[in-house]
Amino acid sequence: MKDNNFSEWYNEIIEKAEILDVRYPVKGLYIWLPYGLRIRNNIISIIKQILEAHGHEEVLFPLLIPENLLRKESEHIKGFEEQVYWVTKGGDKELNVKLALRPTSETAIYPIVALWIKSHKDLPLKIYQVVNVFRYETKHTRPLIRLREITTFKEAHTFHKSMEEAEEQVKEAIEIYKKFFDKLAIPYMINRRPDWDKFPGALYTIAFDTIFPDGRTLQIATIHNLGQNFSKPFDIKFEKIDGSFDHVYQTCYGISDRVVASVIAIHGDKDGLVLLPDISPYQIVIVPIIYKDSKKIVLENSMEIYKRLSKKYRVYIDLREDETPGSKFYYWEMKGIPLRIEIGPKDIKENVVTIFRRDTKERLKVENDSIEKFINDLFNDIYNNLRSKAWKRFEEKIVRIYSLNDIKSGCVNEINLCGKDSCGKYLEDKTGLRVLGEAIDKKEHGSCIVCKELTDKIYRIAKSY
């Protein structure tokens, strides 16, 4: 079902799977369930670790932003004000000034740093937030792909003396992405976004695509070098060792819900969720296997395991009375939880457990004392099947063309494009495909695939949400 109806399939999960509710009654708005949020909260640990390990620290700035600040920044603003919600009210009183609910943050960050820095000695400044953002999404909705409300959207902000220093930037939230990316086991294309479709008020947009089962690509990060663009508008100067005043230079890049969606359908299965160690919930789920006659050994060889476990993995053990084994299995096989410990008396007679893994359905008996050893290296077997297995099917929907009337609309189409705007937007236009940019790490030389020129540049494009 995953390959063959793929969005019937995802929106199956999303709700077997408890990770959100959709039925709140506001388009492109859902509710975080307890067992999603945890996902998503591990998700969002991980990249928190990385930024701070990178020098980044994290602030919280506030929702609202005056009319007058969000419209600063020209280019910025246009490219977002169809997409603004407006707060003109305060009770039954007009305000003064529009509000707005944040798009995203340039425009609410950028005039309280000018009054943080001053110095050259001040820089780099590099901060970050997770917080939720609102859009007004005209396009189809869809959980966690396509939100008015981006309830996991961590954006970074950094200040640089040079713009030297925030190429290098650029530079680093690239490795820090690929760091992150890596430890879910999601494979990822890098790509520059062609000029018409970058980030409002940038010089030029780097972004992260995946693939998703049913062949389209999906954009799960953004890194943006803003140079001098917002910082001239908000005056954020800085005094130079010479004494002059130069204004920084900027970069900015950011993640969504969609990583937790492509977590959700790159690893899943015909049989729900299929979940990594690090980011999920439990990581181990005991079931025992009770009989009248020997409930209470079982009870207690169960919990004297659970005891022993749950000192260094997220442990949950299952004594549902009124659920069978089987129900059990299917429960926790749906949740993705990626060992599950069967514990039965004939186990506690031969002194083993029956551990099931999730990702391969292989059931293992494993000595009692030899179960912490052979859980650790069972997850890092686990982590490196599940990365193995996507990038290999992540690289089967990956073809070289060479011609348009070889494109294929259910593929990630490698291709020699001169760069031009008009090239690429004809493309577009003929093909139904979007543009999703100049490989960063690949170059042939060939012909433009439409005027014919040569060049050495490989873009790519792809039916996308």
Contents of the next structure:
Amino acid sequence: MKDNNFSEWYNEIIEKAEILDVRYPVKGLYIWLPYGLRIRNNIISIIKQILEAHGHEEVLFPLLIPENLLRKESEHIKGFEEQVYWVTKGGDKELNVKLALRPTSETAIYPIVALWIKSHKDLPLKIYQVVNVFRYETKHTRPLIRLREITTFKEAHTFHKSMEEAEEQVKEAIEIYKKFFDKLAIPYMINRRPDWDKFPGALYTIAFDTIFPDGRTLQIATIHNLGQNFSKPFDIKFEKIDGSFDHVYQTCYGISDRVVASVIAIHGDKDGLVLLPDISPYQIVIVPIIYKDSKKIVLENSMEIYKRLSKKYRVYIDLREDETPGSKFYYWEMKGIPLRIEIGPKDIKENVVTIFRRDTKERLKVENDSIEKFINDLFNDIYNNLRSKAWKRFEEKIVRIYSLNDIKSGCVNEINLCGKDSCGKYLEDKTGLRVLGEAIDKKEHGSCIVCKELTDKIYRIAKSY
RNA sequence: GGGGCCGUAGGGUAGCCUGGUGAUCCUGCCGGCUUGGGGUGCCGGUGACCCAGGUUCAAAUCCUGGCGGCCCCA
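Could I see the form predicted in complex with the RNA next, after the form predicted on its own?
Below: every chain and molecule of the assembly, starting with the one above.
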């Protein structure tokens, strides 16, 4: 079902694995359930760690943005106008100044940062926050993919003394997201968005796209070079070494709930979630195999191993007596727990435990004394296996195309394109696919698939979410 | 942006076309016995017609609107 009806599979997993409750009576808003939230939080802490290691500091700005600030940068507001939720009343009273629920936080953050930055010594400044943002989506909403409340919006904002430094920051951001998605074993391609699809107000936008099992691409991270487009209207100035003043150069970059969607969609299989040890709420679940006559010894043994492993891992021991082992197996596989340890009378007699790995469904017998060592290796194995499988499937969905007639809709097409808007738009109209943008890591001589002009630019087009 | 389909217990469904029976079945949940190394079996119980209006003696069923879900095309 994952392969022939991805949507159905996805919705079912979200519900059965208890990621979200999708029954909230407002379109595009969902409830994080405890299990899903733990996965989300584990993922967030990974990106936080990486950002902090790269010198970013966490901040937290308000949700409401006064209308005049939201409108300061004209391209920006044009891009978001149709999607803004407004707060117009306080109780019964009409507000004098309408307040927007942030669709993103540039216009909330920048006027304040303008107060913080005085001199070149204050630069670079690198901050980030993890917040919710609201967008009145008119298109089909989907859990974690297209939301009206994006509950997990990690946005970083950086401020620099020169365009060169801002360009360097874009490169650092790319490295940050590479590390992040590598850690999650999510394959990606990096595309420079066409001008008509860049972030409103940006000089240019670079995006990470992954490919879902149904062949559609999903944007999972974006990086924007803002130049001085925001620092001028928001008047973010600094004094240079020579005493003159300039407006700062800025970048911003973000990820969202879509990262969680990718983790679910890319690693999951027909039996449910498949989680990496790093992000799984529990890394190991212990299922004692209880028979009447050996109940006591099995429980004692299981508890002992549970306590022992809990020192190093996140472990859950499933002591429910009204469920049979078989039903527990299915349950924890749906939940994606990387390892299951079965302990029964046979194991105890042989002084072993039975370890089952979720990713390959193999069962292994492991000597009692060497469990920890074995698990450490196994965790690495699981990561490597999931990562290489994911990249393999990803690459199978990318094709190199030389003629308009050969373009395929179920995968990512790599083509030569001159880069003119007119050729890109023509292509979108003609194929119904979307121009994801120019591959930043790939060049190849050829001629534009539309106008035949010589070019070495490779563009990617695909059906996207 | 355009078009189509749908809304019945916690989940999945039958019934709707052609209005009228105690609203079907599976699953889940609760209780009991049984079983326990891949969804153990049996018995008993629980729980639903999205909302508002309209048509009608009578609405899950027909009509209008709202809210919500899904699919296709651009």
